[in-house]
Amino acid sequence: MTNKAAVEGHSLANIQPTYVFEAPVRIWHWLHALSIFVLCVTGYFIAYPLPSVGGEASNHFLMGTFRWLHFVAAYVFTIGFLVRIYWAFVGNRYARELFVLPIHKAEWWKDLIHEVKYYGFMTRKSHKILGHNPLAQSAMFFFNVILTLFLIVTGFALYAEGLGQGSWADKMFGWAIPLLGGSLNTKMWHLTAMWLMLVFVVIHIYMAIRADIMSRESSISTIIGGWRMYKDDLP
């Protein structure tokens, strides 16, 4: 078992492999990134459509096809929100994580300072962390809950002009494109969005290898496996 302070992430030896991120989160995390694979993919083209092609128009769909996947991966996307949301109460400490900064606290800014360092280069000195660090934290609560959130209302509002007025979409979402200045500003605010969440992605990744290789516990294998193991303390 761990205590107090090992929670808090300072460096304590001999702490042993924890399961903290339970399947449901796992499973969550997986189709989340998939999703948004196939969003960032289709939206692209969505927003740039490729130029005509060749021949019988009624042998070529291409476009069609692209919104169709765009709107089931919309779907996947949502729904596994709302999952994940109702886990964040239902599940582990660990799982309400992402919802919830405890920017109340001294040590979690002081911690959240730490990291900043750690991952500037301005310290060799790691933490070992049960959950998701302060930076991490924050940096998924912006993106994997604020810019989420963001991205479905404005998708479903646009995805609401072709389903038509009065529609479920536009009855629940139709309200933003006045708030956000018509249909084209919508539609820049959800492509910019997307591309803020590509670049999410991207650093993301480059810190989770990272943390993997440099820092004192794992964490692409507890993505995968739950348990986050731990690296032995230098003397």
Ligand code: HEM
Second form
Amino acid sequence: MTNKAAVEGHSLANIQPTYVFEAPVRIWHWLHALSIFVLCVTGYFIAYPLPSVGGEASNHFLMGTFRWLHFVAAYVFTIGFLVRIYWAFVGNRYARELFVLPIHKAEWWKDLIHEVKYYGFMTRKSHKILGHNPLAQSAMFFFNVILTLFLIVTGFALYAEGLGQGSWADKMFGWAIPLLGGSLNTKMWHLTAMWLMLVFVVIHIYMAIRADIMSRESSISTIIGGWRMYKDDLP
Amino acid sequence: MAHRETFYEVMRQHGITRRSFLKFCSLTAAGLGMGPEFAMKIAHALETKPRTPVIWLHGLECTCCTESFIRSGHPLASDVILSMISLDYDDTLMAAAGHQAEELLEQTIEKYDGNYILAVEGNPPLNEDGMYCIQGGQPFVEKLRHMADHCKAIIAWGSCASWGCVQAARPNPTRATPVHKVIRNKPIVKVPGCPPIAEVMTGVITYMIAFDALPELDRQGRPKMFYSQRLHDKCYRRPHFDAGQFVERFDDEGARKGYCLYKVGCKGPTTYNACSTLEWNDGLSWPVKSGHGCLGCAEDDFWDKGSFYSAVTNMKVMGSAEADADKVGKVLAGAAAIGVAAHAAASVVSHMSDKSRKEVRHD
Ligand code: HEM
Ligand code: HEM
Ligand code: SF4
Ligand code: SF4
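Please supply the coordinates for the form predicted in complex with protoporphyrin IX containing FE (HEM), as a counterpart to the form predicted alone shown previously.
Starting with the chain above, the whole complex follows.
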């Protein structure tokens, strides 16, 4: 009777819709997702270019365009992330969840274990949680804070190679290249980080859709409209 | 102290005319990317400053750096420079041999303590107390340490001295170690390349002895004047790269048309060297010009970075398994997709069985 235990052990009872994701968070989410999509596609074709185009070189700018798009999306990705960090300070308490894992709270760990059980089909009962559930939150922290920062640092270090030594990007991020063992290795790690990001995206989108259908609170409509709604009045 | 001769005097003694000397100065200024007025500065410095001796040591190496150096595009430059430096000690080039030669080292230390430049070609192997490279009955690493203790600055010639190169490639049985990891208390100028371009070598050494200063170095200790850009930044095939025109195979139409070599493994986009600007053999050609990609010879560990014919590296990811980082990524992302599909199917099944059992109403 895992279900009962889970119901009893859980104290968060709320049936009122709650405003969870403020507008800047939602706008950031979709800009972030869009820029990642563009960065993955263009990045992949930078690493593995398309079959050659014919004719005069001066008539084409295919790689140049991919690189240009990559850099535009990179700026959206980076500046968006900086604004999101700012919002963590001034926004509501859910705006901070992405950046701060409350690992000092016993309850958080309990919820985390519950969540692992839930997705492992060991319990049927899902929790009602206003912000992110702890499992999602941990994944979010690793993939969206750590990995995002890694992609930004390695990305701008590579970008600095084009801007040249002494450029602002070189001064800020150039140190990453010797640290990672040279330019080629930096590219390799940048590319590896892309694949890790894709692992997150696949699982994240699945979880979002699954939660929308199967769990007891709203999910996709929350990241679009901001309000968390509940489908039942159980605790 | 007795009068210490100037470079100019030494050159004249070696039969170099004043005219050649001045030509050499302008060639060097041009090679260093400096304005014409610097030719006179170099000339003035060489005429007035006491000669700085250069000691040239050879550790584990193949002598390709020396070979490159003595084939400098401008015979004048190599003549002049050789006359300046071979006086002191270079076991490949000097006339002296045996004990006589080794004595020269001690004499240099005595006469010029703290005032000579130590040029190192190759590197010391550290395993078995350095026994893999013995010179004059003594491990090379000890000779290197001894000479480094008394020098003013070190030039690390080539990829061996700068990074380790082929003798340090995995599994590096002799533990060949680049100079900066053995000598930590002296300024070191890295001049990587396998070998470095002759004009780069002559340029660096002339700069150091003429101006009695280190050239401006980048973050990794390479002179900025030759190593601040990737080959890719100045490659004449770059318009084909930007257009998206690539050699797909070495015998295809693109190869004949001189398209970009990225897809057949060119490391130009990740290699810092002057090949695409100075070129080789007096500007005759360089690898890309002759139709082959750059191997990345001036970069750290270039032997261990996967195939020379793939521009995306595959390397040791974990332990000793050789794996393509990109393949690992694809497998991970694929596994996530399959895992998601399986989990979705399991969700549907568990949902339906819940329903049929009417156990839980609220999934
Ligand atoms: C590149 C793709 C994406 C990335 C990197 C990404 C990242 C994120 C991040 C970081 C959050 C947390 C927001 C915050 O607390 O500030 C989030 C939330 C969310 N995302 Fe995405 N997202 C992506 C695509 C999508 C897509 C396509 C969907 C819809 C199918 C989606 C649905 C959601 C939902 C429903 C939430 C709210 C989770 C909750 O209810 O706790 N995401 N996403
Ligand atoms: C989600 C984020 C990102 C992804 C998935 C991504 C993906 C990629 C990939 C796959 C490559 C090709 C690597 C190779 O050739 O092996 C690449 C190259 C590159 N990326 Fe990113 N990237 C991201 C963010 C950034 C950011 C924030 C910047 C900052 C400006 C950046 C700058 C670059 C540069 C300069 C290159 C090299 C381009 C060239 O050499 O032509 N990237 N990226
Ligand atoms: S041939 Fe090599 S260096 Fe030249 S543009 Fe292509 S990738 Fe860059
Ligand atoms: S083209 Fe590349 S491999 Fe060839 S000498 Fe230059 S840096 Fe070395």
